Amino acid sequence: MIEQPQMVKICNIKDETPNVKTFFFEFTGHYDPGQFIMVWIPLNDEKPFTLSYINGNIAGITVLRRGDFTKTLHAKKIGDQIGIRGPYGKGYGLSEKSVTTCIVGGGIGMASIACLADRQENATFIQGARTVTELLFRHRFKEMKLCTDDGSLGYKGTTVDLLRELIGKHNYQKIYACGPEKMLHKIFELCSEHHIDCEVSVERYIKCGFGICGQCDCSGQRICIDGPVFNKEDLRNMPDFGKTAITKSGSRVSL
C-alpha cells in the first residue's frame, strides 16, 4: 500500500459519454475489484476513485464531470501527470462459478463493478441510468440488461424494478451492487425479503483514505477501511445506511 502519491502519466483518455471520461495510466499494484485509489491533482485536491479497467499493467478510472476537481481532471491531456496512492479498502468477494449471481450498476456506480464483472463469470449484469446518453460500457459488456428512467433504451424503469422482476424468474444466490445509496438500500431490502446474499459498495465523502479522519463514518463503520463494500449482515447493523450521510463540512444530512 502506498501512502504518498506516486506521479503517473495519463497514457490514454476515452470518452465514455458526453460527461464521463476514462483516464488510463500505468498501475502495477494488486487490486481487488471494489477497492479504491486516491487521485491527487497538485494545487487542487485529492479524491477517491475505483479502478474501472485493469489490463496488464494499465488501469483506468472512469470519472463523471460534476465539480471543480473532476472538471480539472477532465481538462487533462495524454501525457499530463496525476498522483495516485493506494489501493485502499475492502473489495467484493468473488463467487464460485456454481453460485448464481446478479451484478447491478446505477449511474457512475458502474465504474466500481466493471472490474468485478470482468472476473465474475456467468452473472446477470444490469445497468440503469436516467437516459440512454448516460449509459456506460455498452460495447464492453454486450450482454448487459439495460434500463432507463425515461425508456429511451431497454427496460423503462429503475434497476430495482428490473431486478425485482428477474428475482421472480431466476434463483439468484448473490447480488452485487453499486450506485446511488437510495438504490442500494432498496436492493438490500429486496435481498433481505428474498433471503439472497448481497454485497454493495457504499459511497461517502472520503478525505484521508485510511481510517484516520473519520469523515466517511456510517454508523461507526469507516467506509475507507471497513468498506467500501459491505455485505448484508454489515448493512443490517448500519442504521445510517440509506438514511443519513456526513457532508464535506461535517454536517449530517438526510438522504
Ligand SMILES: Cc1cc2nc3c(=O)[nH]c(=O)nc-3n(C[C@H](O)[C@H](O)[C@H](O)COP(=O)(O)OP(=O)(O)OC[C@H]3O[C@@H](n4cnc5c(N)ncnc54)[C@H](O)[C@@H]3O)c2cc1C
Second form
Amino acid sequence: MIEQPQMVKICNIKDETPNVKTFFFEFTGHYDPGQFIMVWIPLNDEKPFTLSYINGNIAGITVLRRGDFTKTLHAKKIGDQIGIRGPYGKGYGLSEKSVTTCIVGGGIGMASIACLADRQENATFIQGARTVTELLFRHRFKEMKLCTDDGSLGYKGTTVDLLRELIGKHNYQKIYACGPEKMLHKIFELCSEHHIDCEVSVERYIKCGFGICGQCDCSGQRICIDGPVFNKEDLRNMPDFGKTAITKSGSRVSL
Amino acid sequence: MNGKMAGISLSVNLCNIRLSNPTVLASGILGTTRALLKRVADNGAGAVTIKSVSKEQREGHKNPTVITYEAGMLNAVGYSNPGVDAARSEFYNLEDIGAPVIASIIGTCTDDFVEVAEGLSESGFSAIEIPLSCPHTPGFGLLSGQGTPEATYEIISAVRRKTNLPIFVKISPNVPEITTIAKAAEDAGASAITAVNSMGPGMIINIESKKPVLGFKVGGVTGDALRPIAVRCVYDIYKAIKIPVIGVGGISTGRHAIEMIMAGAAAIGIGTGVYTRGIDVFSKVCAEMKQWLMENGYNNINDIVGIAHD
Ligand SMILES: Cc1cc2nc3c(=O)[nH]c(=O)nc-3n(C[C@H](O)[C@H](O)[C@H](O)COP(=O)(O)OP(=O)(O)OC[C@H]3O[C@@H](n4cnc5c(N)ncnc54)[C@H](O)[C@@H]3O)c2cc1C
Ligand SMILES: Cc1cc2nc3c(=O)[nH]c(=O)nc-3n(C[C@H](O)[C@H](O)[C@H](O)COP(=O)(O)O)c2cc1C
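Next up, the form predicted together with this ligand, please; the one we just looked at was the form predicted on its own.
Time for the whole complex; same chain goes first.
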C-alpha cells in the first residue's frame, strides 16, 4: 500500500450544530466503525477523523471546529477537494445480536460511535453533551437517551451518571464508548467494577497514522495502529490511559 | 533444524556494549517513549535508539510528515522532541528495557550538543549517537553545515571531551566522499560510525491538487530505495577507518542484514522496516539471519563481517 492522500470532492455539507459540520465525499473500500482516515488540506496540515456516515459509496466526517485546521476545513464549500488516506487502525468489534450492549458517545466522540450504532443491533444508545445545542444526530438516532450537563434537554448530568443508573436496571454485557478521556476512564472503571466488557476509542496526537513515528504512544500502544479502540484487558495494561498523554512535541502532559 | 539454529550465535560486541543480536532500532522510529523502547526490545531488537533530543522542545514540521511510495518512504518529521529536561524524565531505569539504549542528540551549535550530552549523561544510556546529517530540518544537520569534515571534527571532539560513553556519529549518504567525514569523526574520537541517515531530500507532488504532499514539501528518502546506497557507503567506510560501522538503510529482511554485514557493518539499524514488516521486524530479521547462516555453514554472525571485501 502507498500511504499518500487521494483527492476527493466534497459532494455535500451538513450543518449539525453551530460548531459542527459534516462533509460528505465518495469513499469506496472496507471500513470498520472506529477506524479513522487522515484528512489533508494541501499547504495546511493533515489530521485524523473517523467516518461518521457511510451510505453506499458516500462517506462523511463530522468535524468540530477547534483550531486552525478544523477552521480551514469548515470554510470549505461543496465542490472543493480534500485529500484522504486510510482507513487506519483497529475499530470496534461488533457484538452478536444476543449480547445486551450499550453505546455511549460524549461530545464529538459521537462521530466515532455513529457508524457502530448503525451496525450494532439492539443497543441502548446514550449521548451526552454540555448543552442542548451541542447534541448531535438527534434525527438520525431517534431512540437515543440524551444527557446534558446543564439539564437543557434530557437527563441532567453526565453520561457516566446515567450509565451507572442504567447498569443497575439492565444487564449490559458490553459497553462501547468514545468521548473525553476522563469520561472513558470512568466508564472503564465502572465496567471493571461490574465485570462488563468494554471497548473505548482513545485519542492521542497522530502524525504518520501507520505505526512508525511513535507520536501517538499510550503506554507502549500506538493509538494509530494498535488502537484507537482498546478493550478492558488492553486498558488495564495502559497506565497512561486517563492520566497522561504525549503532545505534538513528545512532551508529557497530565490529562 | 531448530536444534541446529540454537547453536548459531548472533551476539555482537559493539564498542564493548554486548548486543544479543546485531539489529538496532534506528533513531526517530518509535523511540518517543520509554514504553515503546521496551516494546521494541521485547520484539527482539539487539539495541534501541531514542528519537533525537535537542536542548529545547520542538513541535517539528506540519503533517504529512511521513509518506510512502513505490520504492520506500519520505519523511520530514522535523525533529519533534520534548527537549533534554523532559527526555531525562521520560527515559529512566533503562536497565529494565531489556536491551542497551542509545541516546540520540542534536543541536544547532557545538555548545548545544555538549549541553544535551551532559544532560543525558546520568540516565543509563549505553552510547550517544550524534546525527550530523538530517537533510530536512533548518538549523540542524546538512541544512546548517554540520555535514562537513571540519564541523564533524569540531562537534565530535567537543562532546568527546565531556563524556566517557561511546559516541556513534551518524552521517549522510549525500556526500561525494563519505570516507572523509567518517575519518574526521574517527580522528575526533568517535567510537563508531552510523551509516547512513536518510538521503535527498526528495519531493512527491500530488498531481490532482498540484502541491507537494509533505508539510515541509521535501523529506529524507529511506527504505528500499536507500539500501544499495547505504551498502556502498558502509563498504567504503569499512575500508577507510578502524572503528566499527553500524549499517542503516533499507534493511527489512535477514538477507538485507547479511548483505550489510558482509559490506562491513558490525551491527545494523532498522527504521522503515518497522512499517514494511511490523514492529516484530527485529525478531523476523534475526530468525532469517540464523536460517541463512545455518544453510551456508556459519555458526557465528561475526564470521561474515566485511567478507565482501577482497
Ligand atoms: C483517531 C482520532 C479520531 C478523531 N476523529 C474526529 C472526528 O471524527 N471529528 C472531530 O471533530 N475530531 C476528531 N478527532 C480530533 C481531531 O483530529 C482534532 O480535533 C483536530 O486535529 C484539531 O485540529 P485543529 O488544527 O483544528 O486544532 P488544534 O488547535 O491544532 O488542536 C485542538 C486539539 O485537537 C487535538 N489535535 C490536534 N491535532 C491532532 C492530531 N494530529 N491528532 C490528534 N489530535 C490532534 C489536540 O490535542 C488539541 O487539543 C479525532 C482524533 C483522533 C486521534
Ligand atoms: C519517520 C522517520 C523519522 C526519523 N527520525 C530520525 C531522527 O530523529 N534522528 C535520526 O538520526 N534519524 C532519523 N531518521 C533516519 C533513520 O534513523 C534512518 O537512518 C533512516 O530511516 C534509514 O534507515 P531505514 O531505511 O531502515 O529507514 C528517521 C527516519 C524516519 C523514516
